[in-house]
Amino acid sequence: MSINEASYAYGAAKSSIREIAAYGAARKAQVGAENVYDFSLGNPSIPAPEAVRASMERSLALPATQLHGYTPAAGLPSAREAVAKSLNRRFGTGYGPGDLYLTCGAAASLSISFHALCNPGDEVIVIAPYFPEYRVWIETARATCVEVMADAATFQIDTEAVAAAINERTKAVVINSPNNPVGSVYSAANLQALSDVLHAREEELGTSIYLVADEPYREITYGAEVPWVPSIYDRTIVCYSYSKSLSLPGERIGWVLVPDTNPDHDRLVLAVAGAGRKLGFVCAPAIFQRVIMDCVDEPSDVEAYARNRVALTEGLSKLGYEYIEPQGAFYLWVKALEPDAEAFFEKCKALDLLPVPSDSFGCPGWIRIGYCVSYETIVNSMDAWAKLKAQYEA
């Protein structure tokens, strides 16, 4: 074998997220954009805070040995301050720059994690429906993934499943709140009976379970609170991106935190510096390091999504279409008509309307509509989704 095979085949199978909106640029070049409904990519369709730019124009105005030279490994000891400091005044905690380690973004942040976290023959358990990619940054850790569903009428962690899923080989429990796909978000209720899990099956198994909390979304919510894990969890690491908060999806920034309640956290901040050693994730982007710095307390501008979500829910219920009212988050998550969500999802394509089929979620019989796109994007979709309706219903 003159290549990696496993490479091979993860570059082969590719992300149905990903062929979904490629197939959709490829339609709205023949069609128009306005006759295709793209709601496949988590793309935010906010513009970025004008700080944003405030901050980078303040970059371009140091020395071009400073503004593009390599920082720290784990970042600039100012921005993790920065974001220390933030996370300190918000959830009245006591972390230092020391404990976090800057990142490419959410993807680097969950790669880390797993290579810090798991040993060969480890396992780590995900709640479905889920982001797919967990399971390719689990398996490159060499660690296998295991699917556990959520509660199918709340979708909130089904902890008796979970308690049962876990033996001598789990190594941690990932939960993403407010959820992708689903938009719910987890209660402090549910987190604490999860916690109580995990710390039971740690000493009836006499192992340590880690959970890993990926939240890019935390900012992204409609009413609901979302908890702060660490303070209901202790063997926590957190996992964050401002590709969602702050619309940045394409600039790659993001951090992980190892929290200093976490039991093992000096071996594990040398074992998440380690691990971005070895994948290569060191010196995360400089110029948004800095941005970071500068807006690290800049509030998410979620207006635009809380319209879309009331045109979408409120157009799709008047078509009789069932579906989860989404707590944070963008997305909708939408039961399909019929069970197999793939047909399903032809007959929409066939109309121009490009969710996402929830088999990629490990969950059947669902799509994914993500509704950060334009307000018309939406509200022209309406017609389509009536005739996709009434193809069931004659």
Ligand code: PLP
Contents of the next structure:
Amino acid sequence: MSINEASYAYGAAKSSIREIAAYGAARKAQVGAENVYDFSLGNPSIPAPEAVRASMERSLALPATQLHGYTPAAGLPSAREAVAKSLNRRFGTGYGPGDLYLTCGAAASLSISFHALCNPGDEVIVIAPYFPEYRVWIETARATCVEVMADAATFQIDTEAVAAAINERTKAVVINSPNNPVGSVYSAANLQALSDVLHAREEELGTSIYLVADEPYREITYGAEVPWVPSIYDRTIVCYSYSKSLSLPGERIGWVLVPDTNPDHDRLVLAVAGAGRKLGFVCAPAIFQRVIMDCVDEPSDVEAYARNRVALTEGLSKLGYEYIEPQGAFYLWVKALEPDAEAFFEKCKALDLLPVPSDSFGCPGWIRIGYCVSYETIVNSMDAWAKLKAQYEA
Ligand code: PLP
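Structure of the form predicted in complex with this ligand, please, following the form predicted alone?
What follows is the whole complex; the chain from before opens it.
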């Protein structure tokens, strides 16, 4: 049977995060949910705000043909206008509805962006450790995914390493702040240094390099300021999603922004629309377009994550674990107690602790603990973390 081998390979390949989550579910059925500490998935544990339900109820009162009808491919102008106005209020920008394309979440926003930018043979740089699906979406756009390690001590962007990885084939750099899996937030100084490096390399090579800012965790921070990337680097495209900020990952709603300040704005807006058309990513779910129109300024409730973050970091630090202080998102990046993170994970698993080993994110020697779980899961897991640490001290 002749089918697309690349698609087959992606389908047949195991996603280790999903596998761990599936193992966790099976193990819970075996030994009781309260005895398994599943930190694998990034599924928000905070309910969506009440305003989401109220908006949906208002939509349900619309005539059915209006409620369920097609919207324009890029989304309802009123919804895009609401998003643009919100961004303008927050970042002092001058965006309009024509700069936005509504999508089924950041997954679609990123796929669209890579298809809008890349030609076969182009390279896209990702900062490792990185969200593993980037590689799939980059390769699907017929580009090559090039990993550049973050600074080993701070997990900020190693701008010199980025400069060294850039060549005439480099089309884009993807950054994700607040970061999955590390929880770091890139500082304004770090982003400025990246911007300087990109401009310098553009000039040397006579090329254009785009920055794709993937920002589903923008609203989930613990006091850190998340700089607005298009104000720092002109050739930026922003990918956003309400999966995390409004706890709506199953509803599939987000957007791509081509800022009016991007020097290639007019052609890029059409390339984004064309990529959406090519991929069949048109007309995001209408009811959720209306939800974001109504809820665009709804604050994210990060209190429960903040409480979990304190319980987890204090608990692990008392036990002597090393980790990167998380400034945003809901992940803790913890140093494995042996160099092989997969081997360390097996020891975690034997104690029913289920983090994700760092190899899944293109980086050796760490684990990711997703703390978008109940507070009790964190507190009750501490005995197991203590037992694990003791195994390495015996
Ligand atoms: N980018 C990052 C860094 C993520 O962590 C995720 C989901 O976990 C996505 C993109 C995809 O998000 P969405 O659910 O909006 O497709």
